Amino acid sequence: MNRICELLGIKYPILQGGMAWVAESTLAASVSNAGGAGIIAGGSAPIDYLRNEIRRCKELTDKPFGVNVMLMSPNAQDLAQLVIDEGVAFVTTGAGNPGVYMEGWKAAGIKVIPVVPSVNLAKRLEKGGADAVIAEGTESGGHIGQNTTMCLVPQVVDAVSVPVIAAGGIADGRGMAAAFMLGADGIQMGTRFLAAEECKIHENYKNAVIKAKDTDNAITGFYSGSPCRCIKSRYTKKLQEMEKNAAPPEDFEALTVGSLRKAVVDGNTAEGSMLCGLIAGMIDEIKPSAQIIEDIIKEAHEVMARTYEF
């Protein structure tokens, strides 16, 4: 037990990342049932769909789970109200400051845990009432900042008094132990759960994660100011070529719109965006969420025991 376990009412301080098109009720419930904190991704999905996912998750688990609210999404305001109406235990947020929704969430008893890429934003959100923050390094999949997990986490820990959750480049017990050594109270993992049995992404996408080596990643959108980390593919190569040649914005939009769905649902790994963190090179098998969590907790205990013996 630590501050994150007490805050969220969970057994293990492990959060499952709120990955758009990936993190739905089945995966979230499996993580929560295993003692972690499952999360349903809001993304830009229709509110009726998200309402059904939240209610289905309640049928699959009696443990706490959360919803990720992407603040730049057009449905953010409606989703902010939906989590209140449905009595969700906690929310994680990304791509902005959730201050406009904070009062309503707090009044409803919802814990608020924003994702932060910098010390400055972490301090601002603590002042705004955040219950904890997720310090996410550039090693993570999807949209990324510039600071590494190793550098960001201890600086955020030193800057705020609320619990800090480390994210980015964590996939085993060694990573969890390292996060604790940096001062974090918990970890969030997205890429590791892409290879969970309960994860509903297409088999082609899942196999790409399993087969990925440490160098099989690419960053797109770097020059546009919206960098995004994916598994290398024809899709990422095409985007990088377009960036290099200063292609018009409308050409980028034509290529990227719907690209995540192509990978997740259709299994189109040539034209789809396979969001994935740098840690994929360590993931070589598909396991149930419960086994993933059990293995990580066991290894973290062993690593920390050896450290303290030293």
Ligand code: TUI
Second form
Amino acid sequence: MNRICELLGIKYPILQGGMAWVAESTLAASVSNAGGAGIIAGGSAPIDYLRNEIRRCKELTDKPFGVNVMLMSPNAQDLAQLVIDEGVAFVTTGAGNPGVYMEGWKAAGIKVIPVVPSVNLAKRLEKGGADAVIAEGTESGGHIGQNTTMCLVPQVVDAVSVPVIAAGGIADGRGMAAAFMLGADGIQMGTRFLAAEECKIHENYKNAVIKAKDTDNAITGFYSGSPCRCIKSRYTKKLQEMEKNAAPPEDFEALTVGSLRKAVVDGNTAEGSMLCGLIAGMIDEIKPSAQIIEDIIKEAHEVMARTYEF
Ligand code: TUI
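Taking the form predicted on its own as the starting point, write out the structure of the form predicted in complex with the named molecule.
Expanding to the full complex; the earlier chain stays at the top.
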């Protein structure tokens, strides 16, 4: 029995990334109904909207699903309470240390799975009561750490006893098999689910994911200490130019505020920030979540059954 399947009461050890503005109830329920673990992203969304999303997800699936708490959000504390009030099965966290919320979540019986970009944080959060950790490599979309999935996952696996979920650069059965070889007990995929039929992002954004080649990727915010991976576009070029020229903070704000909404809702590929992982170059088809999951499981089994001579 796989430790992640056991921990979360799911069929396959596949988590859907908690992508801000993207991961809502329809997508999360489709993943949970397919045997994975769907996740609703808190992002910086208003609490009333998130309460509705959680309730809608309960109507769409009777399977476990989770909520991602983005710790830099001004709403993080209210969302931390909402997941308790709504009896959400598990929480993932990102962009910070969830230590202050751990006791409350544990007391409410909520499983806690923080994203960790380093061995040090993985060890600290295991001590603090994390039920598992997501070791997320810099191949991921959105806000990223420095270490790669290939290097980070085995180091985290060696450092903690709780199950480790590998994230960053995984979109097919080969990636899943590789994660298992590194010692992970499960995987989390964001970018692959951007191109799920049930994902409600604007079709221009979805098509940009499908069209992206291996090199169509850019990191912004590198020098500000808040690196963020997106699909290369006029927006990322402009942002990188401004970084090079040390533009004033108000210019950055004018360009970046609302940029994720522009991509997700308006389909504005020139001015929107299309958060996306490095693996997009391999994704060339929009499929239902259930198909994505079944294909990955089948391929992972095939790859892992091969014998290698060397
Ligand atoms: O959280 C993410 N990726 C994200 S969140 C996001 S939305 C956003 N909007 C406005 C501002 C900021 C973000 C878009 N993409 N991934 C998980 C992740 N967590 N990556 C890195 C980390 C992380 C970093 C530092 C986790 C913990 C951490 O702790 C530092 C410490 O020791 O306190």
